[in-house]
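Next comes just one chain, in structure tokens: the form predicted alone.
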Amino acid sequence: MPKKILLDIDPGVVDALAFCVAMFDSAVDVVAVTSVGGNVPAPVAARNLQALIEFIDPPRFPRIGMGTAADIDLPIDFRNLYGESGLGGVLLPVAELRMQHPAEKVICDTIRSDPENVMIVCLGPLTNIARAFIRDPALPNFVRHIYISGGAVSARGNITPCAEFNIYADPIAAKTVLDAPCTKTIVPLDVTYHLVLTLDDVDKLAGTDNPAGQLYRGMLLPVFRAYRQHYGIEGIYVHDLITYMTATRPEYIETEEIPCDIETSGTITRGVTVFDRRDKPEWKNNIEVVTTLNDAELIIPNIINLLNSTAEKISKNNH
């Protein structure tokens, strides 16, 4: 039977992919979707989430929750990796929704109406999570799962030398979601950074001919430039992906138990992730953390199955 989730996501361009693939992916059922600012401001990810839904036109709609602006200040964006758009140049026409719903309040509807059912995959910063827990401090207890990409063990940072991105954009809803009494799993650096789309991987999607091949494209080739140019890579890192994955697929991780806290306010180690590692750890256990990626050359030519699949089911509904 496909698992029920909630998707919470920044588009960004690695998120509009596990969107892609989410909406027609049969391991799951996508009962809601909220954007969060991230990759990009908090109005430009709720545009990116509607106009992605109607360019797939999913045979049944999810539940949709728009974010808002987190209550910290997010000091960067990611639009030089990403472009003005968010999606690497592709502006895909939306007629904006007026009446938009609050993220929270779909997030705490959603898992009230189907309790300890419902996974949570965050694939950007805890914001919205956060606040619909402070919404209704019950919530944690009815929530099946959450899956987190996000955090650092003992990899370098993504944003700062210590920080990874999502932790970082929002710390102190991270803290917030990190102390919430609900099964949690973290899918940090140290695993993500070892799978990386190429431009091989690319050449392998659907073509040009196909809507959602173009769209693929023009998202993912100016990224390739951008990541060239910043970073010096002849590739991508698709931690967000990777995430989806390991959630809607846990035979691909193993997973320890390790206890956990977020600073929240450091100059220099604003939104690390301190793990407990100490022979006699003086913590609780919090949370798991995915430590082994199981048949990990698997994971991304599996990716770009489930991209072609959902290429050639847009296809037929185009037709």
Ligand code: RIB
The other form holds:
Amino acid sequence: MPKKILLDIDPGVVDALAFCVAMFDSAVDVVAVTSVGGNVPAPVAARNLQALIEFIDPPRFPRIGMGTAADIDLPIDFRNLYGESGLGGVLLPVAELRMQHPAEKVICDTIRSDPENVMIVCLGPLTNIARAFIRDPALPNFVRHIYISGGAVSARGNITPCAEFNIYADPIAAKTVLDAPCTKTIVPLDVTYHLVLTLDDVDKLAGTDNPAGQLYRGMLLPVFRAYRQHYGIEGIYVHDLITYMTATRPEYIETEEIPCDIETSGTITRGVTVFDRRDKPEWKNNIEVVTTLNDAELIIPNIINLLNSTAEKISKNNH
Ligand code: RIB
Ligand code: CA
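Having seen the form predicted alone, please provide the structure of the form predicted in complex with the named molecule.
And the full complex, kicking off with our chain again.
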């Protein structure tokens, strides 16, 4: 039975690729997708989500919800990596803005309509999920599981020296989600830093004779250049794709329960995920942390296969 998932994304190139995989992945049934500000401001994320869904034109449309800016809207994003549009060199057309349902309402309605069956996969800041939990305080009891792309146990940060981007962008929302009574798994930078997408991997993707192949390359190639310029790395991190794979294929992961809290107000430690790893921890366990990736060398090839299978299906739809 495919797993029912609600995907919360801030597209962003890698979020967009995770969305492309999910929409045609036979392992899941994507019942809803919501956009959130993060890699790009919230209105751009909403536009990108709508453009992507029009491009993919899936056989069955999920519910769509659009997020608005976080209450503590920080002037940060990752447009230095993902370009002004957030989608690398690509600006996808949008036919017409649909009725925009608020993301938090879509989250509440989706979970309430199928209690304990829908898993939430969060690939951006936790603004929308926190808002849904504030709007409907009993909601966490009906969520099957939440997977979160974010945080760092001992790894270096990726937006400040010690903070991970998604938690840093809205630490108060992250703390609201962390404190909610539901099963949560966090996929921290400690594991996602280990896998890098290379240009050789891009060569294995569908070619430019395929619309999705064009999209993948148009989005990815400028990000390779940005990584080279900003970080001096020949490859790109694909944190959100790894989170998606681990959420939908738990055989890829080992987890450990570790008590966690979030620094919401520090000046140089804002957004840091603090784990109680003392010999005798005094905090209570509140989250599962992915500590190991099993068969890690298979994950990127599997992602490439899934992207190519999406490309094939999109191409068939177009003929
Ligand atoms: O830290 C990882 C996050 O930052 C991901 O969600 C990705 O979108 C990046 O911008
Ligand atoms: Ca993201």
